[in-house]
Structure formats: C-alpha cells, structure tokens
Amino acid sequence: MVVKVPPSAKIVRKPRFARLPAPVLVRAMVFGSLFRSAPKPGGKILVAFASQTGAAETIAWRSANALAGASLVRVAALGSLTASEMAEAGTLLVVTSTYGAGEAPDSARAFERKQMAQQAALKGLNYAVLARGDRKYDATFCGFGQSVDRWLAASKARRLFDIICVDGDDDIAAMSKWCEQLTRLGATTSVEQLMPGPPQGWILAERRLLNPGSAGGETWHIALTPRELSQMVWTAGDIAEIWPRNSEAAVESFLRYHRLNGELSFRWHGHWTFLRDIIAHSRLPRPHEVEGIALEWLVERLESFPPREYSIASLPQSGRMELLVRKAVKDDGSLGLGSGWLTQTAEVGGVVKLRLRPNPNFQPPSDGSQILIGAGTGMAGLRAHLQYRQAMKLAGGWLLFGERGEKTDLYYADDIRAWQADGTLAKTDLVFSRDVSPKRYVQNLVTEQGEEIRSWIEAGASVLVCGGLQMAAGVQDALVALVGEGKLDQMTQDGLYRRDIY
C-alpha cells in the first residue's frame, strides 16, 4: 500500500499548520493558531519526526491523523524545530529512525549537534518517543531515538511512557504498544492502520547479468511487472522492499514432511496469511523444532526473513519496476539472503513479494540544476531521477559516478549517452577505480571538481547522493570541505541536499 505523505520540502519551512486531511484543516481553522488557542489541558500535541527513508515520517503522519479527532495536532520535522517551539506544546511525540551506527537521520543532524548539545528548558512538557531501528545492529539499535529520549528527560520534560523501540517495519508487538498509548491520548486507530500494508505480488519478468568479467561482485538487472496496474504508483527516489523466500520445492517438501495444510490462514505480522506463504518467507525449522508443537505456536515461533530494500531504477511510465542488485557472497561462499534469491533462486515468471515505500527524503527536490553523485548500485536511484528530469524536459544535470572498471561496470551506458544528447546531462564525470593507479573514487572527483561544484551550489543547484555508506561519508566530507557544514545543514533543511544510502 502506498501512503502519500506531504513532501518534506514543505514541512521544513515550518508552517504553522501541518498538512493534515481536510477534516483536520477545518478543525484548525475553527480554533485558530494551534499554540495560541486555549484547548483543554493536554489538548495540544506536536508530532515531530526524523526520518531517513520515509518510514518514521509515515508513522508520524498516521499517528497525527489518528489523534486529530481529539486534539489539536501539529506535525513537523524534528530538525526544523527549536527548543522554544517544543516547549510551547502540551505534548510532544517524537517518531525517529536511526541511521548508520546510532546516528541521527540527515534531516536531524544539525538538531543533534546544536539543540541536543545542551539541556533545554522543557519543564512542563509531556513527551514520548517511538524509535525505529534494526536489531541486527544490537549495539546501536535505535541509538538516536534513545539519545533524544535522554535529552528530553535531562531537559526536565516529563516522560509519558518508556521509549518504544521498533525493529523494522513489521514489529507488531512494539507498534501495538504505541497504538495503545495513542489511544490513551484520545486517538481512534488500530495497529493495522499505523503499520504498512502487506506486500503485493509482482512477476519477475527479466534477470540479466550486467557486468560479466568484472573485478567486483556480480551486478544484475532485475525487472518486475505488476499483477495490477494500480500497483504502478511511485516516484523517483522511492524504495522497493523485497521479501526473499524459500523455493517452492522447499516449501512443499516441508509441508508434506510435516503433514501440514498450506491453505490454513493465520494472523501473521498483522495480516491474515496462508500457512504456505508464512513458511515460504521464514527460516525453515529443523524437524526436532517442529515435532510435538501445536501449529499455532509453531507459526508464532517462526523466524521470518526481513525484507531487503532496493532503490527503484525506473519510473512507472516504463510499465515495469527495474532494480540494480549486487549479488552478495559471504566469506563461506554462501549468498546473501535477498540478493541471492533475486539473482539466482527466484524463477523468472514467478512471483516476487514486495511493498513500495515512499521516500520523501529522496524524491525530486526542485526543477533547477542538479548534481547527482553515486557509486556502484547507487546508479539505480540516480537513474530514476535522471529519467524524471528527462520526462520533465529539465536540463542542467551533472552526473558524477564511480565504479570498478569502465569496460564492465558502466551501467546504463546507453541511457547516459541519451541524456547527454538531449541535454538532460550538461556535464558527466566518471571514475573507475581499477582502471587507474593510484585508485580514484567518486569522492575524489568531488574534490577535484570542487570549484565548479561550489559555483553550482551557490547558484541554487540541488545535490543528490546515492550508494554505499562509505562512499556517502567520503562525499559528505568532500562537500563540507567545499561549502562548510552550516551550508550543507541548510541545504538539508531546504531539501536541496538529499541522500539514499545503505
């Protein structure tokens, strides 16, 4: 299910009223300015979000919508708020993700550095924190959310309830706690309404190796087609969450061995699901883990495969969803769960379960000139943006891209030539680390082209970065050296510096 949320570029300008559905806007107009009115105690709620890929922002808006019938609600990006604006609210609800090693999302970096560096005067403010993270990073799980929670407590705000830490998109237990607390604040909602919808079935239409003979890992072109045209709804920068699965043969063998009916349905991750599908998307337990166990208990104990996120490399106008997938190979020679399944195990013509995720922090920021920086499979996200600019007849793009070898790893070379020919790309700089000595990377390009990049930025160009964490960190360091940390913070708040990193 695609959830439409207001573009973050509109949120960071700190409007007095958040953009809620029509009934909420009517309520706001009747009562006037949210924080100048005098509702009953506890009637003013500020919902603040800090989101890297849009998931935390979506939960924030859904929570606000649920509360709007009983309270006067404002929604804002956490990074756009000052301590005094927080203090004005009767109740503050923070919904935040954690990026990297316990760090703040891009939009909240400046907030963490400036606001959270010292205690604020927040006595009299009630607050609660919902933190999203990935438990496989146990040492830093929900790290930024926990930092926000500690800072608010140290600033004398009153904690309404303990921080709720959510493990990914399908942590129904944690989201149920959040739903319960929202209900106590007057919300009318259910946990299903707060969580993403179930994944939908797409057809694996094409799989093609793009870089045979590469010095790096195999990179595959994956194309998916929808079962229904209504599924073709996304924009440049959005994300596909792919559910890896066991093979059909393995599922049928498991059901047959344990004499289980795959057509039985169970409540699983908040949705009614056939047992066959539950088994398909879970680690297959060993025989001794199944024997003598009630079926309902077995379903509860199954370890489901987490979804894998991929930047979408196409637009709906193409009639299909295209991905750029690097096949991960572990030290023992086994394949990564998601990439191994997509590139090797899944059958062409078979069903792939996926869920679209709007990613407002990486959607097109403006129609002006644009610098697009990426490496490796980060070309996927940049390609969708360049397709968007081509469709909108927007000139003035500058692509800086890095990979290993030009002969094997220049993905979408025909597209690049077409963008150069029609003016979508005004400038293109490519670097291939294995073709030169000493090795050079895309962050080196940023430094080498520094004067011109600074000139583009001063003229109002936006900057998009897509690719791996190490590359993105190197690019950010190079940009800070060029324009300064304050300028980069301001560009982030204005929606002119956006990243999709993994």
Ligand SMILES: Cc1cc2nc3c(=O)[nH]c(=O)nc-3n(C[C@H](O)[C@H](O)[C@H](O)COP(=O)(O)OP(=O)(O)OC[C@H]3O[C@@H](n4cnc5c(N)ncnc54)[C@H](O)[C@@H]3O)c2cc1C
The other form holds:
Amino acid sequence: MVVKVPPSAKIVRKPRFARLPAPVLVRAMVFGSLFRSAPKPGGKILVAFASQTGAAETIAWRSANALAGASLVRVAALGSLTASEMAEAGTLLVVTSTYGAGEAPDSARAFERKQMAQQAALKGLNYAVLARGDRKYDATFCGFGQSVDRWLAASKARRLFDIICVDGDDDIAAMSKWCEQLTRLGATTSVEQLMPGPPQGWILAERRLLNPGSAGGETWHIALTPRELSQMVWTAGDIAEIWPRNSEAAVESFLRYHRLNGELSFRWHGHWTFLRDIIAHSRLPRPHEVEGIALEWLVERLESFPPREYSIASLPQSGRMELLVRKAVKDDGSLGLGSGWLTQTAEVGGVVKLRLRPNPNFQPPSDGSQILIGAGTGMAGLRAHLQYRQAMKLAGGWLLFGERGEKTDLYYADDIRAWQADGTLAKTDLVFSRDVSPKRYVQNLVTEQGEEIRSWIEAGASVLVCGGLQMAAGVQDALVALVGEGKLDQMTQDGLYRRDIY
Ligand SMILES: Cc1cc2nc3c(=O)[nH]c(=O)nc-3n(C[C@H](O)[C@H](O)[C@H](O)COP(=O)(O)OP(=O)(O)OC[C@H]3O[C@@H](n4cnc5c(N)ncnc54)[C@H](O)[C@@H]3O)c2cc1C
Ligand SMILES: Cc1cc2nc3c(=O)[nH]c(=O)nc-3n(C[C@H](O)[C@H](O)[C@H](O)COP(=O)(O)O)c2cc1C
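Got the form predicted alone; could you also share the form predicted together with the ligand?
Let us now look at the entire complex, which starts with that chain.
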C-alpha cells in the first residue's frame, strides 16, 4: 500500500531543528520587584507565574524576555503578589499550571485560599491568562488558570483576550495564539522561542530490576548516557521528560510496508523532523486507517505519544542520568506507555529521546539541615538531593522513607549506608508497610516523629517531599497538624517546603 508523497516534502540528510538561544533566566528577580528598563517607551507589564514542575515558569520568563524590549517588564511568582501590587501593574499576564484536581500549584495555594476568596479592586488593570494543563484531566483541564481568569474578571480587571489553555509541552496551536498576543503587546519573539526545544538523544546504558519478589510493582533502575557531553546539565530536583517510542523494527516495517522514505523531513511539533522519527514517536496506524492518504495528511493525523516525566535520581557528576521507574501494568495486562517502554521494550544500547526540564520548585532550597520525605519511586528525587548534599559536604539530612517490604524494596541501600557513614544523613527512619501490622506508612512516621520534626523546622530545616499524590497529601496533613497551615504557607513562600509529586 502506497502513501502518496506530496511535492512539498523535502529530502534532507539531517532534521533541521530550530536551535533556540538559551533563555535568559534571571532567577534573582523572581521574588524581587525589579522593572526591566525598556529601550523604547512602553507600559508596565507584570508577568506572574504559578508553576509546580517548572514549565509555566519557563514560559513566563521567555514571554517576559520577549516583551522586555518594548515595555517595563517585571516577573513575579503569583503567590508572592498582593492585590495592590497587581492593581498597580498596568498589564498583568498570568502563566499558570493546574495540579491535584483543578487546584493551584503549591506556590499559589495560599494565594488561592486567601486572595481569591474574595474579589479585589482591580479596575483599570488589563490582564490575560495562559493556563497550562493536561487534557487527560478532562473536567479539571486548566482548572486553576480558569479560576484565576474568573477571579480577575470578577475583580473588574479588563480581559485583554480569552484565556489560552495549553495541553502539555507541544501544543503548538495554543502557543501560537499566545505568541500572536504577545506580539500585539510589543514582543519580539516566535513560537519556537517560547516553546521547549526538541528532545535530545540519550543511550539506554543500563536497566536493572531493583525489587525482585516484591509484593508491589516492579521498580527499575534506568541509566542513560548522553550522546553529547553538553547534555549533562541539570541539578538535583530537575525532571526528565521521556518520549516513548515504537521499536526500530516496527518503524522500519511500517516504512517498508507503506513504501515510505524515512529520510523525508516534515515540520512536526514546531521542528523539522525526519519521517522515521515522527513514526517512531506516534501510535502506528493500521493499514486501513491510512489507505490512499497523502503523506502530509498522514503526518498531520498521526497521534503522537505523550511524553512522560521522571524525577532524575542522579547528578551529572556521576556521568549518567539515572531514573527509578515503576513499571505500570494496566488492568488488561498491557504495560504503561512510558514505564512499560523504559523498563521492558526499549533496547539497552538504543536511543532514548528526552527533554530536560529545570524544576526550580524542587531544586536544593538551602544549605541548612533538611528533612527528606518520600515513598516508593519518590526515592528518585530524594537520592539526587542526598547526592547533592554529599557532594557539597552538607551534613544534617534526615530521611523518612516508606515502601512495602524491607527485604525487597529498600532501593539504594548501599547509598543510604554511605550517607549515614559520612554524616550526610544524621537520621534515617524507614517504614515498610507489609512488614508491620497494622500497616504503617511514611505519613505515620511524620506524626510519630512529630516533636522532633517540629523542632528541626523551628530551627530552620527545609522539608522536601517526593513521590505519589496520596502519600504527599498524607504527609502534608501530618505537617499541618504539627506546625499549622500558616507556617507551611510561609515555608512554601520561603522555598523551604518543596514537593515533587505525581
Ligand atoms: C513530576 C513527575 C515526576 C515523576 N517521577 C516519577 C518517577 O521518578 N518514577 C516513576 O516511576 N514515575 C514517575 N512519575 C510518573 C510517570 O510520569 C508516569 O505517569 C508513570 O510512569 C505512568 O506512566 P505510563 O506511561 O507508564 O502509564 P500510562 O500508560 O499512563 O498508564 C498509567 C496508569 O493509568 C491507568 N491506565 C491508563 N490507561 C489505561 C487503560 N487504557 N485502561 C486501564 N487503565 C489505564 C493504569 O492504572 C495505568 O497503570 C512522575 C510524574 C511526574 C508528573
Ligand atoms: C499530580 C498532577 C495533577 C495534575 N492535575 C491537573 C488538573 O487537574 N488539570 C490539568 O489541566 N492539568 C493537571 N496536571 C497537568 C499539569 O498542569 C501540566 O503537566 C502542566 O504542564 C505542568 O506545568 P508546570 O510544570 O508549570 O507545573 C496535573 C499534573 C500532575 C503531575
């Protein structure tokens, strides 16, 4: 069966990825109140962000950088703003994501509870909202962005244009609308400059089952090596966005069956990409779905696999990017798209495409003492932080970790022993739910160790939480009971309470 090749398709040797200049991120300005001086006279624009895993924050900074030539631009965390600061802004652009079930990211939770509980006096303020979300959350898609948009309108601010909802990293249609609107406000930019660059190629160097015989799902240690050393740039807390793919054999067979040239290059998700790569990262259509279709249409209609995020479990100094991945098995026995591919289908020695995502909300908060709380694959993010503290010779860590069985599920036991031996860990509390009756979890440990946790927090310790949503909610309830919601809000504002949760 032949798919028709249009005359506009190009044959190129290499994909012509648009190379983006590194974004100029001036983190020091986040909580400050600096206005960028503009070369041309222009109004004031306040770009406010609320982000959990860094994506909305990156867009906010890129948007601000693009606007800075024409206006006085200030960037601030939404959660750090008062209504009067917003009222004075002239124009407010909010870039936010949504978490939980339609809720605010951590840094804006207190803002939602306190400021958005009533209308503010924002007459005279122009505003617009870019909301990031994920359509798989359906009823709560971009829920928090929508709430902010409604609250600003109810507070009599003037909406410059309708809320723009963005579905994940590669929603080029929505980002093009945002780009158009920024251009109207005087920005000099392109949609490629606002969006993340193409994924990089890594090699799957090692895959090892860490918990044979566990009562829970399989957990795998995955190690990736870079194709280029320049890729080894991340810090503890950052995230790898993995692009699942079909096997090379399946891609070659698809190309052969449809007599297609994999070297043809198409614009795909904003970047020139080989047809071979497009097919690799898309659900393979069955022959009757594409019979007689023009190649351009085929590329347009291919349903690309959504990327999957994983907390990075190592530092670049180790020479490898390591992940801790739980293999998801669905009710029908089929494997989860991303975890199934990484832990079973991907070939060791083969290429893994991934994008690195800086995650400022989970990067090392301070050099002081630190309480690290997690369960299951949450060990991934905690391990990177403990490696960071070890490398920086920071003593005074306290690890509270929960899993199912001590014999099978104590991941990285050698690392834990080494951290205990050199003082990186001053205290370690482990709980294994299947080894005790009644079952106990890490949130129970937090309550049991309450007095000491409170005194660490009062002495200025930071708290990091990594792992599943349910565990994180239980830990949060336990912490609120210990120190109160106000203290936890303050710690969030000060960057001393940070979570990487999913
Ligand atoms: C910031 C962040 C960090 C993360 N870090 C880690 C980490 O360090 N380690 C880790 O293992 N995970 C991590 N995750 C989770 C990870 O991104 C994936 O969500 C996880 O691996 C499952 O994805 P999957 O593609 O394998 O499974 P999916 O294909 O998405 O399926 C996941 C589950 O959804 C259900 N499901 C989906 N489709 C169906 C269907 N058709 N029928 C029935 N049930 C269905 C099943 O319960 C299945 O088990 C993180 C997530 C985030 C957001
Ligand atoms: C645990 C969790 C819950 C989420 N809940 C929602 C939701 O209710 N609605 C939605 O649209 N997106 C939801 N998302 C998707 C995020 O909003 C989306 O990934 C966004 O791009 C993240 O941007 P950020 O990195 O700026 O936080 C959720 C993501 C996670 C990991």
